[in-house]
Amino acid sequence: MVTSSAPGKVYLFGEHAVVYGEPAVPCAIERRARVTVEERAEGVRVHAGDLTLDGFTVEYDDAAAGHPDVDVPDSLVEAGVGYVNEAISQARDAADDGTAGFDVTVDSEIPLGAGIGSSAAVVVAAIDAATRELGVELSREELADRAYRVEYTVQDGQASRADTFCSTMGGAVRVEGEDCRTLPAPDLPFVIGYDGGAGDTGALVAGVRDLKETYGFAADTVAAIGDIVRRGEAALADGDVAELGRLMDFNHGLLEALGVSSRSLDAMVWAARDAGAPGAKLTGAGGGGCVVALDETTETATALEYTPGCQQAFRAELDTDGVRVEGR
């Protein structure tokens, strides 16, 4: 039995221009999915525990499609063992053993749909236990690599490497196409407020598409949150977060013209920049979940705390450490 443990993460810059080819500047946060794995004859039985949903186990066999058949909305099993169901796929491919049975415990504290990462660290998480566990230790670039294809399959074909490559290595990382490298970064001041929601983001993803395909105007406001990643790369390095949270705004307000924020996400972000936060923006595809915001004072997230349509605000630390074992 093999425990892996993976963090959430939050963008400083580039969500949906990322799947566009422009650069994004992810940082992994300590707030983690945990997956439990092991070894059974056969078949696959999952219990998801925490994913804000409703515990429940679930078995199945190779024969059941891609989906066990259980009586809940297809919705709840797409989130609660959908990514799980490919990164299992994944672990076998990787130990050659397409018949390996498993038992898969997910805890997790990232909430699901939030944009802070919860389906790219429970798939890093397990594809590392899952591997483990039949005796294989793949490296940190292949796990990152075969957890991208998950994302990639289950999200036919719109997401990016920079969710799944972040919450593997860890700390700040610079994703543009296929290019993949971890940045040096300052232990970061973040403060996140969390609405209780979740963006559909397949729906708020193919929404951008349209947009771009549609308005010339659209597609120049993508290639500008590029160019506000390449301005914040600097900002990064020279520790500035004045600077930093003037970006941020800028790429929130970008993101709002695509059509990607909600009243709750503008709320929190308007709350935090009136309590003096250098920056603030929405943070992963939108429509509800998660903002961002960058301030040391404990102002922020007491403002959070009592702007309407905000359910929680936390600080989060920035995590260095990426996917590791938890326990054997």
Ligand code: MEV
Contents of the next structure:
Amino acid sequence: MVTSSAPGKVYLFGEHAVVYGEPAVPCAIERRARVTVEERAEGVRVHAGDLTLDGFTVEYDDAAAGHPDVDVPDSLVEAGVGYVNEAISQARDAADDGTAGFDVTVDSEIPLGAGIGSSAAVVVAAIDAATRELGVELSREELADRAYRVEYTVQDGQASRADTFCSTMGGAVRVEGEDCRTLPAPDLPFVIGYDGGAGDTGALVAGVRDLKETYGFAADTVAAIGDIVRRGEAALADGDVAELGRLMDFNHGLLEALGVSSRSLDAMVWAARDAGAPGAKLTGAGGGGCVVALDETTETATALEYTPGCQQAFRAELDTDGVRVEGR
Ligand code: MEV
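Alt. form predicted in complex with (R)-mevalonate (MEV), vs. the form predicted on its own above:
What follows is the whole complex; the chain from before opens it.
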């Protein structure tokens, strides 16, 4: 039996545009998904105790993925099961053992579909634990690559390497197409607001693609996000929180224009700004879920707690570890 964990992340800049080859800078945060894998005779059994859902257990094998009877949106459960299933396929492939069966237990502090990297963290931790259980130790580069292939498959070819690379490596990273690297970064004062909801990443990415293909100005908006990221990298290197905040505000405006914000995300962004946060934006695919703000003081977290539509506000530290083994 092996337990591995991997961190969630926030996007300082660049989600959605990264899917079209623009750079993005996600940062890993100290909220983890833990996945325990134990080999069994055949088939795959998944227990998911806490995904900020009611908790569900699903038993299935590869031939006929069972349809779970749970009181949560089908699309989220299907996506969750799909990610674990594909992660297991990658582990089998890496270990050259096409029929290995597994008991998989997922225990995550990262809300599902909320834009702070639950699927990438679960996939990275699952591949790591399952390959180790089969006696294979992957390099971090290979692990990140296999995790990306899982997201690519589950999200119908609409995924970047950003989430999975960040969750594998930890810290701040920069991803532009195939080029993935870690960045030196100060520990930024992240405050996260969560509306209790979730977005459908595949549908949101498809919506941006449609806009981009229909309107030249939508394509320009995607390119402008890339410009923000390039400016943001310099601000990050200088630890210039005021400039990072201005750029985050601008990035949120462009994501809003691309149709991926929501009333509750906008309300939380404005609450953070009104509380004096240097900057705030939605993080991840959008449609619901989380915003990330920068604020050294306690003002933003307090304001978010009193914002209608905000279910939880918390401070998050940069996680420099990335994936790690928790136990055997
Ligand atoms: C989702 O967390 C981030 C997106 O940019 C999709 C991706 O990069 O795969 C929306």
